[in-house]
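Below sits a lone chain in structure tokens, taken as the form predicted on its own.
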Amino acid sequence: MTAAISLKPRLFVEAPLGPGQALELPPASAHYLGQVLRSPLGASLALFNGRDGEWAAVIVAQARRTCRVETRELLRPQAPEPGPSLLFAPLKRTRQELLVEKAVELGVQALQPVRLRRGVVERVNPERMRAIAIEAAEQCGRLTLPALADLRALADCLPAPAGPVLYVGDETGGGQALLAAFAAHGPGDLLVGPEGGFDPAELELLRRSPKVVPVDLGPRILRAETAAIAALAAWQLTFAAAG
């Protein structure tokens, strides 16, 4: 098979994929090839839609704001992409943009917003957040995207008795070393606080849940997205290279 790296532009599509199968690109996507890459007639790109797997394609026919093409053949079959789900307090539009490129590029399975009392923002964007997560996942490669849940109370969040552990970001300084957690708990789902840090209920909350582990993530102070970034990396060199 032909490696998929060496196929550009590569693009999400929603359309069912198979062999010989001629697709209308959407608007955007049409726009992409032909604007601004200006790919021409022939050119070749590759398709995923996270559940055929990965095809490679060619442009049959373009106009300005249309292009249509054809599958050609399976680069990759579809496969599982373990990864944790990533639990987080809405944050400032280009920090929270940042937060969901590199959780897709980290493999995050899901992103849970979570409705925390020092929140500096009380709402998401759900379609600015699928579009950041599918021009993540066309460029790093991956098969899938996460699931992008609706924003939640904490209390609705607490991990279930016969689910994974959620390991949780605690600033003040009273969990157990992120690595060290891992190997005595094996994988689960992260949870970052907002940029003011947890309220102390919030915190009570977390601990009176069995399955809930309070991770240390270093001396430092970390920004929300970066303290989120950091145990994502943990979690992929951790659990994903194992695997």
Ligand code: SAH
The other form holds:
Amino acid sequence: MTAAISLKPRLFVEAPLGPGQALELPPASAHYLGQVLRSPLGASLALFNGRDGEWAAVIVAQARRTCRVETRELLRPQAPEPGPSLLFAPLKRTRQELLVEKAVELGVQALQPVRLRRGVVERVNPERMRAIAIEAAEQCGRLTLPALADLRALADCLPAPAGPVLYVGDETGGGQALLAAFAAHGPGDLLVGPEGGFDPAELELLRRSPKVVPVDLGPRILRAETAAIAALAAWQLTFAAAG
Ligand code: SAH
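Other form of same protein, the form predicted together with ligand SAH, not the form predicted on its own:
Shown next: the complete complex, the earlier chain at its head.
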């Protein structure tokens, strides 16, 4: 699999994509093309919507706040993009934004915020998360956006008995080395604790769950977002790398 980024700019749209399809770009994209990039009439771009592959398109009409484009040929057909779900406690704003951007680049399939006792932030901003996810997907050449789930309680996020395992970053050092755990249990989802770490009752709940595999990410205590990024990078290199 090559990360082919053939045409720039590359924009996410909601509309269906197919041959000879005319569409009005959303105002933010129209502004970006017209006012920021100053793309002229006839300029090329690439479009994807998470369902219909990536299409070459050209600008066919443009005004100050609007931009009409028309698709030309299919650049890349839609293809599976394997990745784990990432379960995480909401973080402070800049760390949260970094986490979302990097997780999208590193192929996360779904982002699931989880309420954990020692978390310092109580909510997420779904619109902001989505905007960052779209920008990261446009930039990195993904054909899909990850699913962005609502905040849930830990008890509602435990792995299903018949589903994939849930690797849980255990900063106490009690877990299996991540790569050894991957080799033993295959592709699964990832859970990283909050800034304050897991509370003992949460660790107990997790350890009692049959599909949970506590993992060790190395000899240092990582920030939550670093732990998530490291685990996602390892996941991609283990399960989704070319060859
Ligand atoms: N405040 C805690 C650290 C929390 S780190 C303390 O000082 O002990 C935030 C989360 O990142 C942890 O809950 C864990 O899921 C993950 N993490 C950080 N370092 C890790 C490591 N070396 N191995 C596994 N998980 C780690």
